[in-house]
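Quick heads-up: it's one chain on its own, the form predicted on its own, in structure tokens.
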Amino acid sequence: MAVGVFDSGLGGLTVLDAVSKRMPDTPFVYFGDNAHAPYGVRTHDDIFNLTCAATERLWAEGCDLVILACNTASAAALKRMQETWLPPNKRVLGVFVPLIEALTERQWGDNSPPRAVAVEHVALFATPATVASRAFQRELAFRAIGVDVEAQPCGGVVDAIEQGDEILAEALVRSHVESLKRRMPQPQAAILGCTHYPLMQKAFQDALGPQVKVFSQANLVAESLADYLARRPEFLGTGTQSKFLTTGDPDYVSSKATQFLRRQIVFEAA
């Protein structure tokens, strides 16, 4: 009854973190594609072809249903593995949905027209990857209208986070903030778009200002993944242990992923 939940490197430990706690007798594998980490900066080509290899990884530990705890990944590859690359007995869910439904207050799969929101003005944050894909306003547009949405490109935040540099990581957060405060000087809301950022969440509040509503993915995340396996419990795969994968050196990623978490973590070779 296992399911997969990958990242390229350490974000998607947040994820992880959170549907562990909102479904703790299910056993999850995470595979964090550390080698080639970052993915915001790859083409969309590599990406998809990284996440696909990835994804059978996690197939092979019995997972049916793979989470892209990556938004560069759920950016440019899973429209792609969806409509030409997918088997009918397996799933690939991403990150972006989950949030577009709570900026824009609409129920899990609700299907219904888009219509106009309280929230007309979004900042969001990601990696260039995902800004150029345009994934986030394209699953914006079908849910909503009247949105103008405001994205930049983080260069840096990711490697900073995944190095332990917490202080360059908080002066790039500022940097970028002010970059997209020229351009949007008063956003309503912010969207934390990369599995990353959570962990520099108070530097974007703090950066942004009170006023500004941010929204997160893990907790989000983990409630739609509740619901949609309690409508499709098909999808819960064969798998029965909880491990940790890495294509990177276990024992440096077991390490920062400890400090990550703030709980022992250990990694196996991919």
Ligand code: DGL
The other form holds:
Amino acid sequence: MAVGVFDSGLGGLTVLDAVSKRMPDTPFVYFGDNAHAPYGVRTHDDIFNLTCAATERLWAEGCDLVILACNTASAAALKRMQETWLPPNKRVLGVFVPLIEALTERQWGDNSPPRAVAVEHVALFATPATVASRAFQRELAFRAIGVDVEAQPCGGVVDAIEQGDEILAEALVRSHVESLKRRMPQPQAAILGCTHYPLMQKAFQDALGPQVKVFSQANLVAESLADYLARRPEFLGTGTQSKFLTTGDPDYVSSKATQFLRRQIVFEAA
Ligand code: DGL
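Same protein, different form: I have the form predicted on its own, so give me the form predicted in complex with ligand DGL.
Up next: the whole complex, starting with the chain shown before.
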């Protein structure tokens, strides 16, 4: 009864950590496509092909349901996968919708017309591909009106995190926040729209200031997955073992993952 969790690299571990705490008895198979990270600077076709390949690998581990714990893949590939590629007995879910439901204070499945919500000025931090897709604004427009979203493509941050260069990642976060604040001086809320960014959450919060509510995805996705599986238990696949797969160097990726999650994580070659 395993569930697959996919990211271009280490960022999806923030989601993996939350889902495995929320559902301790469910085996999760994590796939990090570290050899091809970052996705955020790739074309949509490229992201689609890589994400499909990773998803197929997770099916081979007995995971009929795969969470794309990657906003870039959710923004650039998910709709096309669901519409043109996915067989009827498999599911692929993204990480945008739970975040937008939290921001707009909606329950799952509330399909009522878009309405005014409490926050009006929202800063979105995401990869260049996610920002270019405008997927976040599209999903938000289905649910809320009158929300002004200023998006900041955070070039370089995923690369710095993947390379374990925290100092560079922090400096880049500060400079991206400053550049956003020049266009939106007083955001009420900030969305960390990349699963790598919770690893830098303190740097974002410090640069934004305590008055800004920072939304990040991990716990929201965990709640939403638990709810989904309670309704659709048939998508718990046949896999029985938790494991961590990478297309990168397993030793290097294991040591970075262990450092980030502060528990021993052992990756094997995908
Ligand atoms: N964690 C991925 C995301 O959520 C990072 C994408 C990348 O590899 O650039 O967008």
